[in-house]
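Consider the single chain below, provided in structure tokens and representing the form predicted on its own.
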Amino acid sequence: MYPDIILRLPEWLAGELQSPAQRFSTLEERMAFVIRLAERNIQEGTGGPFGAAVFTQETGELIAPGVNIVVASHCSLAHAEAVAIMLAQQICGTFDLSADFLPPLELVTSAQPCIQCYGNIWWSGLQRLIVGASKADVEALTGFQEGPVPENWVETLEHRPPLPPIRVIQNVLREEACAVLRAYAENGGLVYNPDVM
């Protein structure tokens, strides 16, 4: 008999809710929230330097939220982004974030998403994704590996035909972004790709 899969959020999360029906108007303040949970990831100690948040495109209303847990769930798949969207597939009852009782959704992420990642976006469902910092700033400021992501990413994300197109804004706060991968670099934040540890 296996043991069920549970994934556990740190519970200082709940505290950076307001209401279940929050929003967040520009894109802006959509990745200043995640910027915020990727922060409290570090100072909680219960992760790694990365947030994601599943939002409505049109109005903001934050659908899921997700933090790096990687360490804790001793699971490499949960990645902020990876986290944000099961979550979000979870409340929408659907593995299909287009499906056509939802409105258009979009990830907004604190850093690029990692060769992983970008393969859960892939088969989502999204229809955006924001961006803060690079991939090369995070390779750069904390030593994560992120894979080999192609190097024209944005493109066949936005050109993916049959499946509908998600289209891609980079550099959204960067510096912001990059700010908290610099503090947990500088803080000895545990550098968990394999063939580091």
Second form
Protein chains: 2
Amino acid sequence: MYPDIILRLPEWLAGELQSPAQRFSTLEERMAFVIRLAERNIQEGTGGPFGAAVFTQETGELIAPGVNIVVASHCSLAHAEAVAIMLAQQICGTFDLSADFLPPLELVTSAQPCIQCYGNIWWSGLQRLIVGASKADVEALTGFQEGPVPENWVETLEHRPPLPPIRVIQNVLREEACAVLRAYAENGGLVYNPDVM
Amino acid sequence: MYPDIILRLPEWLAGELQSPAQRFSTLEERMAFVIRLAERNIQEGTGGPFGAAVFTQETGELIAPGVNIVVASHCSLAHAEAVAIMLAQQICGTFDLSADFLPPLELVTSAQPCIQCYGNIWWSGLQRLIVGASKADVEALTGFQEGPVPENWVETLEHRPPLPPIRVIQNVLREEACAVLRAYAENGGLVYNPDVM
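Next, report the structure of the form predicted together with another copy of the chain; the form predicted on its own has already been given.
Now the complete complex, all chains and molecules, led by this one.
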């Protein structure tokens, strides 16, 4: 009676991947990859200037990439972080990315999570969060809003008993991440907050 | 290279629907419907004790139902509210439920949105939120956590310039909504916060 909800990565994404279990040793390599996804997403016109991916924390194996596909997929939930999380969970076969049979997993995102992605991360089972551009960068450079993320958002993620902590590392390749945001705005990219449509 | 992300409503849900554009005149009728979905979701073993639906605000036409399908669909985002929002957006063909071609739409949910659904609602385009059981009810009766929802969450939704307000109405059939939560806990329903698996 109702259709399935289907979210699909853009076709160009396959071209960014070199092997099924590609490894990225350093945090900078992981961040450069997701910034590259954000950049391609702009160039290809497939969504907003945001990229993210789930990696194994220790070895940097790519589990699932994500880009913002809100407009194309008719889904306000489909931020880059959410797409990467949902895809990782589907691939791992569990709603809990901290399940015993999995190694510690982390989310690398080109920009600080908005209020929605903050909530997505909260219940995801991810154990670490790596951030490029800040909330202030996103809002100042693009006009995209981030919503009512708590001032002490890092502290809330890192200390949340009885839930396990989610460690946060910020400002990884921040300038490079900001450059993509700036390019999007300068090229007149759509800012699709629900007030502007 | 990567699979699609697919979320599917449980098959029993079709049996709860009487016609494609079923109408529910009062808020109580709309709430009774989503509580019934929560109840069936328990009985059928298809997910947590939560139901939600998107309706047209003025006429009460059902646009999209949702139930919690986190465990079955391997997706920590698939709370009842999120499923209803994503399905409504897919059906309406837009990420913005406040698009000009749509009438004002509302979300009716059997329990107060958690931190994740709070963020989902923020960007959804929904114009009104109708709530049954409270956060305190959910946490006290089931053990499910709601996360760091702001104390002044109603105020933040109702007054958020430059975004349009989302009006909140609470405590609609609250006792009936609590009864479903209580039944879930008493029957040993799985509480799947990521710490307990």
